[in-house]
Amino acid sequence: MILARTVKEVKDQVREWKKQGLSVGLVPTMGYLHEGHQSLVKRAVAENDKVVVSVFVNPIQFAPNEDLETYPRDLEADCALCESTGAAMVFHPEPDEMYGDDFTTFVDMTGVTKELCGKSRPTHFRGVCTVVNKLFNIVTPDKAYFGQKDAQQLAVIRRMVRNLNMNLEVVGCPIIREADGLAKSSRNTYLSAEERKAALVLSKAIFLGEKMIKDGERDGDKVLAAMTQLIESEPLAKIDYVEMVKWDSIEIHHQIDCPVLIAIAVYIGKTRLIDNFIAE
């Protein structure tokens, strides 16, 4: 497996693969990979001749008060996971390689970034769209793989690809959970033992909402109220949002009469965790 640190290395190698008629898949990550990321790499390996995994903690998607400096990193473990799963390359640039001193170009979006995480992290998706756009231009993948745990991000990237006529397919992959239900996340490592137990309130709320809809509830506000009540019963939990939106447009919606995304963001102590499900 190749460990590339420069844009030129990636472009040169991908150009050679494409000369051979090989398809290329991309899995963009911020590293500290877990089984959720591994499931994306596995899917990409199954569907492409060569797979590139980017490992880059993107500074421009973090606000000044967020966890850029403390975000967990372990490149050696990341490379081992990628190699054992069948990736052909890990792209691990330094910030200066991605954003030179003269960098002044950003990709912004309206509408689909307004609700959910966009409310409390207003600059976040500008950074996400910019770095993903750059990765797409560097790697020129045929397919790119994103997890549903970051469902709004998945919707944003799909919209960006469609709006800008990008020549690739965005593949969404299911949420991977721990045995007790907690959604896999690199930020789970921030949790103390007590907080880790308390964090189960997120998946419990998700499973409650899913059951209510499966049992026939079509009033979104009732579903959200029940989920909110459950989360508020956990003393260590502080809600950022519990919302229902149309899955295609991320617009606030109140009835389960079309595909909807029900998404939550909750602080457990100082750690912000997210979870969601899609219903029709």
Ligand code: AMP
Second form
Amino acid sequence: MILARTVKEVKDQVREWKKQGLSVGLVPTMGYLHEGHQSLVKRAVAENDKVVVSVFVNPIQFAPNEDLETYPRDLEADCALCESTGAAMVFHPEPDEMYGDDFTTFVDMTGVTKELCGKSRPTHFRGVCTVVNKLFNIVTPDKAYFGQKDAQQLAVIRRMVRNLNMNLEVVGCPIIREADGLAKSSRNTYLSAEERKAALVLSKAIFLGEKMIKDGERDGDKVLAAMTQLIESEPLAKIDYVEMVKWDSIEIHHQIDCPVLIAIAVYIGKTRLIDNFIAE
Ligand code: AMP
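Right, the form predicted on its own is done, so what does the form predicted together with the named molecule look like?
Full complex below, order starting with the chain above.
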């Protein structure tokens, strides 16, 4: 497996692959990879001749008060996971390689970025769209893989690809969970033993909402109220949002009469965790 650190290395290698008629899949990540990321890499390996995994903690998607400095990193373990899963290349640029001194161009989006994480993190999706656009231009993948764990991000990227007529397919992949239900996340590493137990309240709320809808509830506000009550019963939990939106326009919606996304963001201590489900 190749470890590339420069844009040129990636472009030269991809050009060679394309000359040979090989298809290319891309899995963008911020590293500290776990089985959630691995499920994307596996799917990409099954559906493409060559798979590039980008490992880049993208500074421009973090606000000044967020965890850019402390975000967990382990390139060696990431490379081992990618290699054993069948990836052909890990792309791990330094921030300077991606954002030179003259960097002033950003990809911005309205509407779909307004609610949920876009509301709590107003500059986040501008950073995500910009870096993903750059990665698409560098790797020119046939397919790119994103997890439903970050459901709004998946909707945002799909919209960007459609709106800007980009030449690739976006593949959404299901949420991978720990055995007890907690959605796998690189940020779970921030949790103390006590917080790790408390964090279970997120997936419990998700499963409760899912069951209510499966049992026939069609009033979204009732579902959100029950989920909110459950989360508030956990002393270490502080709600950022518990919302229902149309999938995939991300507009606030109240009745379960079309595909909806129910999404939550909850602080457990200082750690902000997200989870969600889609109901039809
Ligand atoms: P991140 O490194 O957190 O930026 O995530 C990189 C990609 O992996 C994103 O498309 C995420 O949605 C996806 N991902 C992260 N955690 C999970 C998970 N538990 N299940 C499925 N996909 C995930």
